[in-house]
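For reference, the chain that follows is the form predicted alone, supplied as structure tokens.
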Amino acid sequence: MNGDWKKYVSLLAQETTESYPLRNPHTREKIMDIPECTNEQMENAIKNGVEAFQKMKALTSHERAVILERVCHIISENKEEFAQTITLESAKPIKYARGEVDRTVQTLKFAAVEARKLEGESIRLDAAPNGSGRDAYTIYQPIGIVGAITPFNFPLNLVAHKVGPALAVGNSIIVKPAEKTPLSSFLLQKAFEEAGLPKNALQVITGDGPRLGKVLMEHKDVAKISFTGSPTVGKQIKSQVGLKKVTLELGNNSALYIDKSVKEKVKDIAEKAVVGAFSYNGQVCISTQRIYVHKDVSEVFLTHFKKATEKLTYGVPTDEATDVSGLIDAKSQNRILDWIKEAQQEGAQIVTGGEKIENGIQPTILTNVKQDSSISCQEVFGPVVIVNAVDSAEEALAKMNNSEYGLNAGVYTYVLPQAFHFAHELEVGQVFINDLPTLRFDHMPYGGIKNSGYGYEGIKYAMQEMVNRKFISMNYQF
């Protein structure tokens, strides 16, 4: 595909005189100027999206599925370019960027499958006293234009999680990517064009999120807003969208409990937890942030966890050996360092890390952290994890639930009743028994409670929130 995102940048730049610098997060060096699109450009995109919707809804389920399958092939054939683009704009280590590309292919494959499967149900009207002589059923119909506002941390796959379902059901979609990572969205747009998607069925508009998002939210022809980002912005969107459909994937501070019953597996769990805590510098909404360990195994766990953490390599994102790299920006780096200092002042101890390293932060483990410390009760979104010992499983459960967030949580235990107890009592959208909370399969239902979100993603479940259900009754005795 040879850097085809430059073409889309040039086309958008022709319609505006404003731009902003896109920077490599690891080096802070300028990559290029990105168009600061005007409100008029967004309005024109919506107008084009209305026309594209007419073409999309006329396609059969088979035709939409074939386009999605072609896209999967195109992305697979150009995997390295997609991965290098992700790394360039997000500083995600290349091995994780390649993993994101693989997941994107899977995400769109699931969309292709579900495009053929979405169907309504038969309704027995004769179950009502006056319902005899009628056949009734429901169908799903596309809603129109979906406005997607996406985050920086998965600049390809989290875009695909909105684009795939929207197109699979016959909608058109406008993507407003994170200002810091727009290039992957352009590559995805190019792949869909090559796959034969109707013109303007997928459009990418770059620029200021609040301003352009407001246009999407207020325009009568935009039927749904799908947003992934901060709880503060999510709440604002929810209060402003009126009767539009909305899906919000917001913040989190994933908790993990390790029971004494898994004593023989503590080393393995510790090594896995390092990946869960520090993948992409912890800039993942389901990053393992709070670990509660039964006191009988806490010292052993912490010893193995510290050892595995200190083996991580900080380096250039394009280096195959790099595990952690520069954070997305200086503001995030400074905030996290301030939170670490705050926790220390409140009595927490640093087990390892805690220092600035170039434009990043050393992978950091804190222990004896207070529940109301920012590093515990807020979303860190950085390479920091707390490990606190607990006297019992019930204490762990109470502390895990003592959070304004509720997305993912994990529990390691060999006690079956305990596993079911946690599964039912944890106040989150997804519970993983004998797995890390930093786990997502792209076809599973994915949504949070509390301040973690509203509505569901996961291909089939996202599709169900991008359609209108219509009831049809046929009176055959008339």
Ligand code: NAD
Given for the second form:
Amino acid sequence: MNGDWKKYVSLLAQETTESYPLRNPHTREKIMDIPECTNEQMENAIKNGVEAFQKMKALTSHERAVILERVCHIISENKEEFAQTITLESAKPIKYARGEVDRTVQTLKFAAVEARKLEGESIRLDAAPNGSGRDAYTIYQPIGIVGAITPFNFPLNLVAHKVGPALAVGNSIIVKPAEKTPLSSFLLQKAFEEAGLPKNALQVITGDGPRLGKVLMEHKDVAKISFTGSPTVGKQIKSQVGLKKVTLELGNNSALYIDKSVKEKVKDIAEKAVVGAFSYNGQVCISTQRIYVHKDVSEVFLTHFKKATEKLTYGVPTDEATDVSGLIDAKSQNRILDWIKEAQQEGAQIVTGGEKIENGIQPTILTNVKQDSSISCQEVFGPVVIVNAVDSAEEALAKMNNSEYGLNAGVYTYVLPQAFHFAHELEVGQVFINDLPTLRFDHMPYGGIKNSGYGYEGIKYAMQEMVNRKFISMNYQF
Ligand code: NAD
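To complete the pair, please output the form predicted in complex with the named molecule; the form predicted alone was given just before.
Zooming out: every chain and molecule, the one shown earlier first.
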């Protein structure tokens, strides 16, 4: 162990003797050692979590909401420390890291609001022929321990998307953060401690995903697994959890259609699309990856899009001017470079970029890409976007739906029936008309179909998946 790791790491994890090196993705230099927690420590955390659950469920919803409100205040007061930590461990450019901290505060504010609102319903039993003489209603009860397994790309907000709803309903939660980005979770845990959360209601256990995940998934006292990450791991988890509740928030190859009816706005859209395609180097589950443009406006779109893309600054993530930086690891960098080469060999042209730059990749636009090319049909999770011209809206719709994923999609059109047609026919969980697919508000229902997921997040919707609904009938004529 070295550096100031104790500042971050929880007491439980500090007992660990094994460790692994945490690297700055931009420079690939070691930042500090992180505890490689043992299976026994995970089991101890579950034991602690059982006790903490008793305390959590005894709190009123008002008391839980107050803790969540306090934590929002603590994070806001320490915004720069949270942002610098995100940047340090993930190489997310600082301006985007600050945005993630702001969103985390929003996420937890929504959790505080929803904590006070989780209400059941009254059921008219006398609607059934033999149901008279009874009052009936439902209540929601917390389920126990939630096991949260999270990805590297939003190391704070995507943890908050599990912690907020779990605590709002009165559960306890154990977070197994991505190996590459554990520090933000530790900071969040400290903020909750300071806010007065009962001891061990939120615990962070770091180390190997498959090994520690298995302990969580197989333990009888863990009631639910909430996972955000890659579809490959999501499928493994689904097959391992048995009868436990599970939510899976997985990947996508988000598509956008730009219709000829928005001709006057094409320059604006091109400038926005740069942010959708390249923010955090495209390492965003809803990054704009496939753009289909009506042939009448495709040339003008490409000209503006190329110009705006070439203005992006590659640099050190802590620098205020930096737009793009190093990718999360060499494996990811090599895979994306291979996919670019494969697309070129299949006839695609590079409009801009296409080359390695230090530990990153230049923001890259490809055109005339085949639909079954990996860079189109797989999730790139990097700074690469394809722009293909289409003859009609129908052709765009068919190509957008020709995907094994189904998370977000976007359509720019001024033709109202066309907008409704896309809204109904797109095979995704969320459709954005006249916005990019790279959009999420933290309280909206958010979940994928096909290989993009199972279940929903968005505070209220995540809470509904972290409770048991109980039906109660009172026979008052007995
Ligand atoms: P990943 O699947 O490699 O890892 C995610 C987490 O799973 C990590 O904590 C890891 O340790 C753990 N893990 C790995 N193997 C495991 C196993 N066998 N059992 C249990 N846990 C295991 O994902 P990543 O590279 O960190 O993140 C990128 C992926 O996440 C992309 O596919 C992206 O689209 C997806 N993502 C989805 C959303 C969404 O909301 N839909 C949001 C962000 C990221």
